[in-house]
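Presented below, as structure tokens, is a lone chain in the form predicted on its own.
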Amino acid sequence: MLSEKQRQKDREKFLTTRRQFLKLGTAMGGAAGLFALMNKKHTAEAVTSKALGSRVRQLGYEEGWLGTSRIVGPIQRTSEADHGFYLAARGFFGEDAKTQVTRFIPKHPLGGAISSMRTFIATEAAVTGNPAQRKLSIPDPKRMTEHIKKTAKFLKADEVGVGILPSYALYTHRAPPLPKVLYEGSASLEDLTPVVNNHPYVICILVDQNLETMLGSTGYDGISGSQSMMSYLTSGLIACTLAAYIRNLGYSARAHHCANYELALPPALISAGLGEMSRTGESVLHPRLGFRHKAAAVTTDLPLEPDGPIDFGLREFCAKCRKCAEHCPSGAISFEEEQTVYKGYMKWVNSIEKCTQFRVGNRDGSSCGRCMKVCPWNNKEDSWFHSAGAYLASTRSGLAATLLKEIDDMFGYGTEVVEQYRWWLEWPELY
């Protein structure tokens, strides 16, 4: 009988062989044959990432829809204090969650270090301010939009988009920054500030959480919270810098990031063309990054040209895949094929309570990113095979979605832990 160590070595050998195979340029012919079977009009060029881009439909702003999310009634603005971790901190999800929410990120030394840095960009002075008195003339909003995107990329954003700010994305009230409540005790959850924001545009920024680290993680071990905090902090720094730059140009701008929000990001991300709503609930999935990212935003009155929402077939894909639901350790994700009505729009309704309870109470790690780990859109190296799979999924075919999920399972994606990528230290005694 093989020892556990030998089984691990055999699995690592398989994973290494798989990666070598998937990255072989000579395998392009096989991918082209696959496409020929699926659609005779397409050639081998269809497997490239550029070709996937051609499968992304740019949508207009249509009444009754936000991208591919259907709106069936008035969407009420919500208070920041009524979301996930704030509800846990207020005792709505039980005593264990209330206790653990104050320590689930800081209990890992790296996650705690990164998280503590967020307090420095959480102040009002960091996120907003008065614009310069002299205003730069903007004769061409389209050129200014391209400039802002290139500036965000220069600041190390992985993706950036511009949208019209949906009014219902704004919170009714802003709660004090969670780090000040949880880690410093210098603010109370009862200190709510009304949100008054009339900016017409929103600039959204995505930062990748790091593919190799995710491949080395279980999805809910010690690095999970650190990955999240790293991307939150980075996207927040970019947003604060970009907002300050826009104010220097003479226009009003406010940064929104994980330590100081005035809005819920999902509708803003959809409006800016950075993805579609996924089965995981409020997670917006990007066609290249999946939801292996964290986001921040800048609202502004700088004249810009919005990108508008996109459609790359995610709703049809998520209806058939269900891989995140199958692997969710808390059982929080819906298995239903059809979306249901939720607060005025259609979505897959999941249990915020179950998800939050597991993430803050996870004794084997800090937080959880298991759905991100297993999602076929998130867990891919750069290869012809993955470009082919993403292209097939973007055809909006239920059959293609099922095929991609089955092939994903066959190659072991989402369930592997690649030891060579495990660079971080674990501290189980702190759990």
Second form
2 protein chains.
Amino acid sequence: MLSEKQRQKDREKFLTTRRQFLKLGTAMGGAAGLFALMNKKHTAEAVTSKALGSRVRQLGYEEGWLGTSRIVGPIQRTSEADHGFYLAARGFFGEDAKTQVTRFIPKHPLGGAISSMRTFIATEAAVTGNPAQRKLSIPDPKRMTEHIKKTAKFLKADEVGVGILPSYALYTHRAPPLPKVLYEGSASLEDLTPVVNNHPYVICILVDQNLETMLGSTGYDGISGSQSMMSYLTSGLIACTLAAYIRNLGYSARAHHCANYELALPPALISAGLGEMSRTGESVLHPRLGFRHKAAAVTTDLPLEPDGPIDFGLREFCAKCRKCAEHCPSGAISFEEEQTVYKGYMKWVNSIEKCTQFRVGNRDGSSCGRCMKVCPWNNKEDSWFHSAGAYLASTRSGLAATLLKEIDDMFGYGTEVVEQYRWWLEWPELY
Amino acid sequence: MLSEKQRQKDREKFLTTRRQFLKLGTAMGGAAGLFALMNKKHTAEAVTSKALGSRVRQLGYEEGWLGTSRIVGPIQRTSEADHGFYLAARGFFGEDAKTQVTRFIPKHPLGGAISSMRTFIATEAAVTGNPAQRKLSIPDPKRMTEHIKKTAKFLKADEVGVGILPSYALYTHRAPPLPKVLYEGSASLEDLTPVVNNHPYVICILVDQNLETMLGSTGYDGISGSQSMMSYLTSGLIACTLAAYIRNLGYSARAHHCANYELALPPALISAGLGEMSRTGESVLHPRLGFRHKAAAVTTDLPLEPDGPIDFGLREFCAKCRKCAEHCPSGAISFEEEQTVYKGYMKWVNSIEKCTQFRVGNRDGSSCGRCMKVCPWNNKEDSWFHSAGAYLASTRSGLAATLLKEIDDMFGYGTEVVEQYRWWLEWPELY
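Instead of the form predicted on its own shown above, give the structure for the form predicted in complex with another copy of the chain, please.
The next block holds the full complex; its first chain is the one shown before.
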């Protein structure tokens, strides 16, 4: 836990008012203009959000890699019981984390309300079932993939992608629901269920956590848990519905969402072309939404054409930027330039313990969300940063990444608090 | 049921291709320009979507009226068992309707999938519960109302309004779930539960049924049921979550959605300022979304400040337009200019029997949605029609309404089929 003095110091980073923010916006506009002159030839293309797409490279599947993540040995599958919140519930992260882990979301009345709704889609009946006997013939998997994506968008997904399901994304075992684990004192191995899932494909769904809310929050307030739960609930319901639809077409399909997973989502998201692994070492960053999403998935044997992993220059960008590490109130994120080996692949290794302890124990709010807020990619699709960044980052130049980050810092971008977007009720006495 | 010849004739109204539609769009732009010249003084204001708001009059609550609906005597509360689909299930609308009523949505694989998800939020645990013991003090109901609306929008409501709960909106009795009714052959009065609800306020939530999908559909295809269910499911989950949140604030709150209602929504929607009763006699038309929404509600004793009913000139518009009646494939909608007395209030009286029979028995699709599609108000917020219409309709001039409708007809607006938006799978052999 941070001391009161450390917290105070950390808070002071978030002082920009709306008025200052607007003034800086003008200056930023100027900076964007400068970029325009510097990159005259490319900017006309780069200033439209369409250009972002053109800067994203499709990588396909290559031996020894998952997208821009290097695989150096057999990747060790994990048990759900070894996830951060489970480790906290099992007492691995200390008494405070063990006590707080089941109340850190519900202690805010809104987070609690949204979280409680997840239980209604947590049952096996909600996530899986038997396929219809009549099987739709699929002569063109590419067209079916387009159809599934349009269906997900119709169901209100913000982004959707299709990948080959990496076998190492599957948990070895599922754990019992977190409250049960906590009431029993610890998760015993007897409670674990081996995961068997032979689906070749994974459909991943992202739901935006809400830009305006993010602009109004700091991590030292009550809304982060609600943002997570809203996106988890919404993406979870979409996944359940989409899986039921695929079963109605005669194919096997199972939804995976935050109240009922058989897999760790990050490798699935990378495989489905929804982002690259970031400096946080845990969260997949999407080129339009940044970290500002929660995800759910459907695994299936419906014939599909995978999108495959993408590269928009994030690995080179994260190597230089370090903004999430500088602002992380728990000190959980690595400052290293180089990635290191972790369970068979390369990443910036974070401290799950510090991150979990801070989030569940946060006495100034519910959860955190700081890395999401300060990340320069947590932004509107058509902002100057995304336009300039998408172009410059795609050059894979460390210098460009440094320059962008310096300008981002200079204008307080990512650390502004927009007062008009602080719409939620605070309830500090509950934290 | 319509004969094949009648159906063919009705289909022929929907022949505009995308190319023709775009050409007509240019002509319509010209017409909009003409309006601009005709109404020079007001058009600068009227062409922005903001202006729509300025053309909507707040009416407040007046004895003998609910918004623009005239109340002539005590309004008779109805039983849920007397609703169209229940009457069909109970055999009042003939054998075909009785057989088809539980399969007309699930016969399309997508409609069936979305519909099945509704069961997870249909339980009493999902819609109601005990308030928290700790009660938030609400010194300023107006601010709380703003907060509740922002919360609903955060939860992904497209529109939200607050009204005094009209007592006559409450059902006298709730009926058992439709499948149960059907399997038992008829709803016996013993199965009905009296409704007791003393909440003073109702919060209403609208979810858009998706503009593009509507532009691609005709009613003779499989998507209408899916559109309904998507909006019902989404608005229902928002209502359940919002009710749980209000209970967490220490107040009583119950969600009402399509799988668990205690009330008929139309009077609640009018009271919450989300539209006026339309020529269809059943559906409340919203000034931005038209009929292109489904709704859910939360009744509560949380201190709120009601928005109250609105008037944007719809009654005068509907009196002249009649486009829904002309295009209704079942002939269920009145062509009368004047409203007539029905159960204690004035409305254009529709035939629930014809409407229900057509929707559940539709052999060329799943449900219908035609009135929603052809209504000139089923439109984008910033279209010329909404800008010109919001201004002209608000003049309450029958001539203006006639003129607008003639132009709408002339350009095939509302009867176009935009091929690129026909994204769903058709499955005519199941209909």
